[in-house]
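So this first bit is one chain, no partners, the form predicted on its own, shown in structure tokens.
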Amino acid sequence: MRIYKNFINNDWVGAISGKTFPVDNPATEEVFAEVSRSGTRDIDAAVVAAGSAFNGWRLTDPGSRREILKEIAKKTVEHGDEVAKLITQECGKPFVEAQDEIDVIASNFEYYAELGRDQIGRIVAPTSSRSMSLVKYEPYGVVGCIIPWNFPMALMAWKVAPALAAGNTVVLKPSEVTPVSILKWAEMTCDSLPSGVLNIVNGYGKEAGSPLVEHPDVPVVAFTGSIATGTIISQLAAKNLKKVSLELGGKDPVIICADCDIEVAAKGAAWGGFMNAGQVCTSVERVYVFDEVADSFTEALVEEAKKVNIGDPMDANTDMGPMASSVQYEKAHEKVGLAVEQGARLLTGGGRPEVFDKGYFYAPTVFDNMTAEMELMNEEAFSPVVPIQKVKSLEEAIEFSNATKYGLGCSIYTKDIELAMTAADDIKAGSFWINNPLSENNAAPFGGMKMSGQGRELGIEGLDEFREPKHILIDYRQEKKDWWFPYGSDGE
């Protein structure tokens, strides 16, 4: 069994204790790697390393910079296989699933790659004849970026390649669930980079979250996770007002109107429902449904849920594998009981398939009957479950989507575009989408509102995460202005 170290200065090290943890497989539940177990001294010796690399870095020229990141691009796709066979390892998606996770590092560092290129200021107008006001973007220092295990390597991404891309140097501290995937990227991707650019530190997160977050020479910490956690990160960050960007949890709604067609919508919430069993903040969390539909819609997404294809994630045929945890396994079964005990009427899954005797394996649930007052409603669920709620109007649908304090997405589904707009000016949500949940595109800004969390990733948005603006004012003569001293008429 191997065991993987942390990633600091461009050498692997153990953690100065000695002491490692397991991490296990969640379709076997069997222990296939042990991990460097980290504190805060191994927190200390990374942010030493990224602060010492750090003027050599953001002194790069931008256009060597990105050459760089493209070759971890490259490397990424020239190793995906490999990767992506570990991240289903450690958190049990779909190997198709974890390959779209390849693709996600690979587009995300080559866009920044450019992004980071081009995008280093800007001009604007003076307010005097003869001067010029420049707007130059300069990265922060050391940037603490903090992983999720739901989609370990593309979060990662999404976050490492904006912050390299302006000039910062990083400290990453995965995700003790799924820290696998991300040790053995970096062996394989990164060599390019200058030692202590990117450092890597495992480990808990009260053991070594918490150290990174209150570090003193970390100004900035990037993290996604739940609302509780990031409470406290906020918390702790706010001792030495560091900037920090969230994204939190969700309970995204989608609307299902009268006139959609229900085959497709039937089939667009289970893939948004079911997906990496239901690991993603913002899956099909509830569903509104239109009165005149919602019997047929109902048949049609049970229907749906029990055609998915419940296995081995590196079987090609498995649509979807294992929770990945006994913990979020727990918490599933636990929300499927208390949303029977309030009245829901389970109407297909609610535990474990019978043909499985081991792994965190969970079926697709569908419940109906819900009221706006059930928690499976209101507390996000992070499973594969989806509730369903009859509304009378698109104005119903709209006051419920809008009645938790999340705020991260919302789909609709339907033919009408006056419908569709009402809904996306009125739904108070980082992103909408109409006929298509769950999309993303890296050139546009990806976050929550409301508790669901603040700042943006993707696009220019996600590169501003990372760097502060700084004004240079030129005047090209050098002369007594009219506005100086003395005030007085008398004044020369």
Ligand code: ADP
Second form
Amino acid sequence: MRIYKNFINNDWVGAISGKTFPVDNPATEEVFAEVSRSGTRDIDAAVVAAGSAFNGWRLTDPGSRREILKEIAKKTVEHGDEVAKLITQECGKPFVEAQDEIDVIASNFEYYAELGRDQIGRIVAPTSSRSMSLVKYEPYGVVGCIIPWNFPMALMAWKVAPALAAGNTVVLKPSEVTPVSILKWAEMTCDSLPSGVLNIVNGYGKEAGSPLVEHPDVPVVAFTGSIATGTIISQLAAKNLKKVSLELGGKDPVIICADCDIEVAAKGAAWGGFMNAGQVCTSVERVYVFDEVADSFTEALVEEAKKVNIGDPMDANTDMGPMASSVQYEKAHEKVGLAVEQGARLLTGGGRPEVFDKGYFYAPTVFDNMTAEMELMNEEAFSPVVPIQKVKSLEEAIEFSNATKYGLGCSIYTKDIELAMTAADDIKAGSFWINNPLSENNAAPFGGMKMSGQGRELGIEGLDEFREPKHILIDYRQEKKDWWFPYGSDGE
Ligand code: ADP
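For comparison with the form predicted on its own, produce the structure of the form predicted together with ligand ADP.
After this comes the whole thing, all chains and molecules, with the earlier chain placed first.
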């Protein structure tokens, strides 16, 4: 069995303790790799490497930095299928979805390679003549990136590409559930990076993640994961007043208006709810359907749920693989049980499909008869479970949509521009999708309002997370100013 090591100073090194941890395939429950189980000393070594590389990287010609990042994008495409197979093997998502992640890495590195070269500051109108005010954006230093298991590669790229493009160096801690694809990707694509610019240290959250967050020489931490872990990270980082960007959970509503095309809306809701087995922070987590179309929409969604092809995620015909881990499977099943207990009506799914005797497969699940106070309408399920609640009007849908602590995304299906744009104005969410759920754009910001996070990824906003502005004032004339001492008229 292959043992994967840490990547520090462009070298592959085992954890100082010599320990490893296992990574399994959620479709077969078989362990297929061992990975270095790191701790504080390994993080220290990586931060020293990144710190030593910082000045060189910061001062690298922007044009050369662009070339290096573009080279990573090119090699990512060349080795894409090999890396995508590992994503599927450790995460369980269908191969076609893993290939999408490869596209995301390549396009992100391309996008930020250009943006980082092009956007370095601005000139501000000065307050006096013969002078100039420049605003220059500078990198912070060593950036710590901590990422989850549901999009192990895409969420890596969303952080690492802009952090490097802005001139920072990086220490990355992958999720302990899905570290292998990242390590393989680094092995195959990152040889053009100068030593120490990107370092990858593996391990568990408390053992390797916390020391990274607390390290005094890491001024910025970028994290994607649960609200619970995000809160811990925020508290740890506050001790040194670090800058933190957090992309946390969601409870994204989808609003089905009476005028919409039911078939399209049902297909969209099924894809949005069951893609990656519902383990997407912007999954469809709750449906608010107008009374008039509730029965027809519910029937259509149940049909779509039953049609989802569950199976071997490497099979090209598979729509949905297993959940990523036994922990996720158990959490999903508990939430489904609670919904039944609270009076929700289970229309389809609700457990492991009978054809599987192993693997963390969970059938696409649909509930109706939901009411606003039920837990499944309020707490993130992060599983292939879609609950439906009826609403009388758009006002009611907006009120319910805003009633949770989350504010990540929201979708609506309608042809009525007034309904769509009123909801877009009034619902607190970082992304709002009209008739096209879960669609990202490299050039547009992504992130959460309320407890779904702080800061943004993608777009110019995603670059701004990793650089700080400096105002430089230039006065062409060296002469005493009228407003200096002495203030009194006795002075010269
Ligand atoms: P989930 O609960 O969905 O597995 P988490 O938010 O706990 O997601 O994990 C996301 C990432 O955060 C992983 O890389 C994990 O190792 C890391 N992590 C978990 N706990 C901590 C912690 N206390 N400090 C730093 N990182 C952590």
